[in-house]
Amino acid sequence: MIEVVNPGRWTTIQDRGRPGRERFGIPPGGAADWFAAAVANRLVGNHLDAAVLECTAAGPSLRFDSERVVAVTGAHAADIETWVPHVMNRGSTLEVGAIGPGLRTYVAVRGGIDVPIVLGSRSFCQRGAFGGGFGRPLARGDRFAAGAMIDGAPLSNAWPDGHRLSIGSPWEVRVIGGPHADAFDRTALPRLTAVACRVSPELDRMGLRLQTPGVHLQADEILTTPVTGGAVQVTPSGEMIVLLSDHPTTGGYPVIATVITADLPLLAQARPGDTVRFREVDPAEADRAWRRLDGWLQLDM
């Protein structure tokens, strides 16, 4: 078993989520930085969809009652080397510590974190307060087991620097045009991509707010419509909301652009006060970017 000695700031259990259930009002969820979570699993020899810990702002302290291989990826962790496998001896304690630059780190344990599957996933759903083993973030004294989601041997070396995403502000995030172009004038998206946006303190796993100093985008009203992760919504006040993993399944704000899947991990790492710049690309580049990351995950290291 693994015991939570200190839960950190906001530590939850996440896997690849619940895609395909949005029509029932259930957000897809899963790891906000899906790439870092997948690399953590690769490092310890797990299936890529094994459950991991997602740690926000400050990571946990975990005590192990048996020897386990672990890996920590994503944002920098103050108390442990990231992007490399570690062997935790029986009775030892893993300390993650403060997180940054970046906002989220991921802890994978060989075999995966074994908590009950709810609606096809072990992920904690913030909006519904279910899943993740406890229906909430981890708390001091929680205990959970490692499972059998093993796909191969742990890697013997650190994950190569050239196959990691660069973590730090300013963030350059690629977008494709959104589905509600008719709700904006034709200068709206060029003006958006020409300005540096600032991340508001209002952020969580559902989404983050962006402030655009000097730029006010106005849009026509739309009917409530399905939305997806990465959707860049524009509110009546001209503020923007970018949807993340636990986003609502419908929304009433027009969507000016959509962040490509390959760059969603970058937004998952953005902290309040960080700068985000959007760059418009075509769907072909978005597809190439996703295939590039997927190819990294399949490499024989």
Given for the second form:
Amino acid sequence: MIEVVNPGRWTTIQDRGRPGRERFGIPPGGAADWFAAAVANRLVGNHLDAAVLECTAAGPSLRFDSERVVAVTGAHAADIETWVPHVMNRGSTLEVGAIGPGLRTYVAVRGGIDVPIVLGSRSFCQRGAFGGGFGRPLARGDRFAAGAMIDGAPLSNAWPDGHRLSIGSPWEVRVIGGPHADAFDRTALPRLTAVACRVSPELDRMGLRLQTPGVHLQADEILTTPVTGGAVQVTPSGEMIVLLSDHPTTGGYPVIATVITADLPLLAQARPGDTVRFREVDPAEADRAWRRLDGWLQLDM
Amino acid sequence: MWQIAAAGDRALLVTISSVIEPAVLAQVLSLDRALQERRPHGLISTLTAYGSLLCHYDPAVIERDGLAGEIRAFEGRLDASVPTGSVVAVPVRYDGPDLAEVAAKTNLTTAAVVELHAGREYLVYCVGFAPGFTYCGVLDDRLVLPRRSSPRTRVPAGSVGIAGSQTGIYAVESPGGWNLIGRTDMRLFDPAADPPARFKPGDRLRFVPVT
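Return the structure block for the form predicted in complex with the partner chain; the form predicted on its own was the one displayed.
Now the full complex is given, and it begins with the chain already shown.
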């Protein structure tokens, strides 16, 4: 068993989420930085569907009552070396410590974190208060077991530097225009991509708010539509909300552009005060960017 | 003409119309059914709301333009009849924290507000925003009011609210800006149930006052 000695700021159990259940109003969920979570699983030899811990801003302390291979990826962690497998001895304690640069760090345990599957996933859904083993973020004294989601041997070396995303502001994030491009005038997206956006302190797994002092966007009202992760919504006050994993399934704000799948991990790591710059790309570049990350995950190491 | 627009690199948003009307919802639901029955290769899942439908797809299997073409092929060929399922009774205690204010703003008595709200059948246009949240329409014109100027941070599960021309039911506790006029004990979202949400778009319901 693994015992939570200190839960950290906001630590939840996440896997690849439960996409496909949006019709019940259920957010897709899953690790906000899907790439770092996948690498953590690869480092310990897990199936990529295995559940990991998503740690935010300040990481947890975890006590192991039997020997386990673990790996910590994503944002920098003060108290443990990241992107490399570690063997936790029986009775030892894993300390993640303060997190940053970057916001979210992932802890994979060989075998995956074994909590009940709810609606197809082990991910904690905050809005519905279900999943994630406890229906809430981890708390002191919580105990959980490692499972059997094993797909091979742990890696013997660190994950190569050249196959990681660089973590730190300013974040350059690629977008595809729309789907509500018609609600804006033609100059809106070029004006947005020409300026630096600032990440506001109001931020969670549902989304992050961006302020753009250099540009004020206005849009026609729209009728509520389904929305996707990465959607850049423009509110009536001209502020922007970019949707992350736990986003509401529908929205009434027009979406000027949508972040490509390959760059969602960057947004997941942005901290309050950081700078985000958007760049418009075509579907071919989005596809190449995704294949690049997927290719790294498939490499034999 | 349907609008089909990219929603990022893995989804397409099909907008059939931007008005809240039974006939529009019927078309959207009919397209949804057609896509389930004759699922284009590479289509992963769909989601509807009011006049639009989102298609998640795998770009490694089908390209955006190819999927858009397959969706477009349904335009003008759907049998879109307005849903006519049975009407579900939703028991409501009309004691919401905004009932008196709604009455004052609409120049009605609270009894008249209840009578108008409970006095008609509603169509479920969308389940979304939060787990199980059920958007219904449309309200009697006399009950149309804007949302509250400052949203509540916590609205209890089961709360029945009105906003604009719509009425909705909060299925789980969440923040919210609708004017709350009542509350139901009916459980609208249960993660252990299949399906987990009590209602789906196209369902019909009626609010029944209880004490």
